[in-house]
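A single chain, nothing else alongside it, follows as structure tokens in the form predicted on its own.
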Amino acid sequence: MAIPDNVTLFTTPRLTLRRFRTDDLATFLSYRSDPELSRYQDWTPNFSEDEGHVFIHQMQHADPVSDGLQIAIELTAQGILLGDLYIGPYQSRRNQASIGYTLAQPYQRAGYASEAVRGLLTYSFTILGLHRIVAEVDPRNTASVVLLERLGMRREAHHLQAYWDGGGWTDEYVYAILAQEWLRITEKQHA
């Protein structure tokens, strides 16, 4: 089944979380080519234009729970692509997913990452009906650590030399939150 090119998955006060469109290619390649953004990621900053086309096509047809899905983060009022979110299966465990996020440098430190991840958590628990969300983060990425903790995610593990970051083995924190915990947090915020 073909999925339309403009599917909105979720909106927040300032952002639209949506599937990638073909016209996102240049912006996607630009921010994904920034070596500073890939510093704490498991991808390298050398996407070719052809690889970008293939990636966008795959994301237009991917299922977030079974395949894994990169979600475009768009600044709604201006229609600007700011970065992307990831949601995908977590270790083949039922009703659990792993998340990640990348925000282009010009849009960092403006609350967009928190708003986007908050939207992704709400989407994951209320629309997809997931039970548990996990985020794995390099401990040196203090901005991500602070973001996850501020959102109410709990650090469950510190894995020593758990993944190869392209230059050597590095540690990894594992954060998680349950659906009922997230719903309790959001209820308090709206009370």
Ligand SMILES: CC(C)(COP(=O)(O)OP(=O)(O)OC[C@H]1O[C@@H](n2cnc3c(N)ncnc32)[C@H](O)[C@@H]1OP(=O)(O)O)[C@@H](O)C(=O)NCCC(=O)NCCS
Given for the second form:
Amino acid sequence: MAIPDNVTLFTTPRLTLRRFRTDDLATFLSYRSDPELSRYQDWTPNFSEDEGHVFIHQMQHADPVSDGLQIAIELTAQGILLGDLYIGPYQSRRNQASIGYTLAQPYQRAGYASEAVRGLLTYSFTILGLHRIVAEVDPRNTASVVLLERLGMRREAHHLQAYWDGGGWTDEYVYAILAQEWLRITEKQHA
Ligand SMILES: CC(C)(COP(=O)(O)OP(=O)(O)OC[C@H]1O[C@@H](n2cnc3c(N)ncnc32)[C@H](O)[C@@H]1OP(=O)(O)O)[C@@H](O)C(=O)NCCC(=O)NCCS
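Having seen the form predicted on its own, could you now give me the structure of the form predicted together with the named molecule?
After this comes the whole thing, all chains and molecules, with the earlier chain placed first.
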């Protein structure tokens, strides 16, 4: 995995995973206003331009482990912003993080999210030195469940009616993977 300067965090075969820049604002606001993308997430699709500015400014300085960091997913060949990844503290637990991901609809079903999250797991374990990564998912979010299982994350819990989504109580799956498990998976792929 190539680890370049402090703006680009890591790269994958087709993608550059980097910090947000101010010229991402219009694209960021555009895909974040799509209610389909926030349907199973804990944010609402009504970012104002000012909030977008503040968000990008914060993400230019945020630390992935202590603050939580939203990472821009850029299609390297065209320089297009496709969506974003999230990595941040998990319940203040030592060396653990939770992750998230969002891809603008026109770029879904092309393997970009899987590629980006695969890169994020490698970055988390090899560069950040984390021990365990967790992803919490609404069981109705089939695309997300498929993605996590494709990468080899294990479903460790199914919490019933675990959070209020604004309209009702919603279940939650908890997926996790340990550093040694990810190492085994990636070693097998390279064997
Ligand atoms: C969750 C989400 C990121 C998944 O996106 P996705 O496009 O389904 O996932 P991928 O980019 O990995 O694409 C996988 C699909 O691309 C296909 N594909 C095409 N080319 C591919 C390639 N080169 N490599 C891998 N897969 C490829 C796969 O076969 C798969 O298709 P299938 O789902 O029909 O089997 C997306 O649905 C999303 O942004 N949802 C809204 C936000 C959200 O809910 N986030 C999760 C919160 S927990």
